[in-house]
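In structure tokens, one chain follows: the form predicted alone.
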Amino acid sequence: MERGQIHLDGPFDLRLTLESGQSYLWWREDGATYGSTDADTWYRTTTRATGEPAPVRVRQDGDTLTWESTVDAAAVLRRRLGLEDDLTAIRAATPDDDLVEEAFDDHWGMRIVRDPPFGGLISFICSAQMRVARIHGMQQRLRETFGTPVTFDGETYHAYPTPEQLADASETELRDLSLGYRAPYVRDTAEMVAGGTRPEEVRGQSYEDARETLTRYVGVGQKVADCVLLFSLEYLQAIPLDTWIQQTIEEYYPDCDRGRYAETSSALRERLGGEYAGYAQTYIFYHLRTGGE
């Protein structure tokens, strides 16, 4: 077992960047569900990012994160976390509003992650019209269906499954894992990345392309690619436009709909800064479904 600690330079809480709604690829050690206000637990997930795969597990203590894995995982956890991210810099870019300057005081530390992207893929496609509780554990079905088993101080988890793995899933036992009508789009599209098309390729493509780019998967719209976008690829301008961000726009910034994704995305976009507006959009995003507190 490998141990290491990672000193934070500036704002960040672990709980607040897991339990965001942006991933369903972390699970926390102490079995409670996303929501909770007590962060002091392990966080647990996988990696393949040193080739074979390897669990990861992290908490927080003030201002130090400690982590244990079987590899070397400081750099691992620096990108998906997003701690390279200036987020002081990220606020100050944001045009005055009250209410992105709400959700900024409210949940500050809060980081956008940059989960692996076919994980994010799936996990997204599996998203549509779920609970954040089912969705993570379809995600967790998976894994201990198709994943490769990994044995670490004295318990097994299981990788996501690579695009191969899934590939090889029949449809009936994805339906099994409750996938339901999800289960075609997961099997189809890991065959599509299994042959080749990776989502990481769309990679310096604007974002208007990258976005189109994505739709290609079977089961991806719109708003499943700017999720991937924006959690996955670093497209930190992308603005997924859910339920939640529907509300947001009707009651807050009603000039803002054009009555099309892309059009009312764009606007919306702009309006929270360009740049940096899908970190504007993630704190309003979980303010307003928290219920601002």
Given for the second form:
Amino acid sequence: MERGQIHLDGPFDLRLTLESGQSYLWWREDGATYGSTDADTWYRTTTRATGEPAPVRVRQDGDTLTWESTVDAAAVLRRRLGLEDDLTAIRAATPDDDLVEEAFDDHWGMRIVRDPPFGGLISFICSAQMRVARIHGMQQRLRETFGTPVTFDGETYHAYPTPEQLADASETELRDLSLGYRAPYVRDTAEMVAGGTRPEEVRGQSYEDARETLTRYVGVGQKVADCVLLFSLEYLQAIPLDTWIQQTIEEYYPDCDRGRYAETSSALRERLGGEYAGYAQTYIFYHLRTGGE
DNA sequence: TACCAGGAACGGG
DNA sequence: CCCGTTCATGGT
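Right, the form predicted alone is done; let's see the coordinates for the form predicted in complex with the DNA.
The complete assembly is shown below, putting the previous chain first.
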């Protein structure tokens, strides 16, 4: 077993980062409901960054992250948890705005995650008209049903299914996991990816071109595409316009409502500072979702 | 019971 | 292009 520590020299909160509705590819070792406020646990996931799926677990104690794995996971964790982002500089570059400042203050340390692209794509296809805890439950069932098991410290971690593993699933099998009408979307998109059309290929395209390209996947509209760009592909300017944010626009930024998704998104992006607008959006989303105003 | 959840596909205008 | 409707499922 390999074990290491990462010294945090900037604001970071592991629980907020992993349980704020950005990623559905981690799970708590204590089994507590996803979205719990108790952070005293290990968070588990797997990574294929070094080849075959490797289990990883990590926990936070103050300004120290401790991780354990079968591989050296330090670099992977830095990337996947957004530790390379200069959060203080990003906040400083975000225009002054009462709602944004309040959200930053209340949830300071939350980072934008970098999920593996395929898992990010499938999990956000599953997110359509669904609550956070249920989206997380779906991903857990997908892992345990179709993912490759690896044992670590006497326990089994199931890797997120590969495109091939999900493409081989039947729609009925997926419906049995309570995916509902999303089942054929997941299966068909997995087949497209297994066939060679990979989401990470959009890297290098302009933000709006990349969003348009991603909507070619079945079950991916502009909102889900924005989630994949923001939480998997490092387009930090992406602003997913979900029902919460649309409600926020009506209430706080009515002049940004241009009637159509692309135009409204663009207007709000400018209002939130452009390059890192996705950070401000993610703080606002979580702030409102947890009862802030 | 009826309504809703981090929407998207589909069909008609 | 735009708009309304439909699509499973489980919680409240």
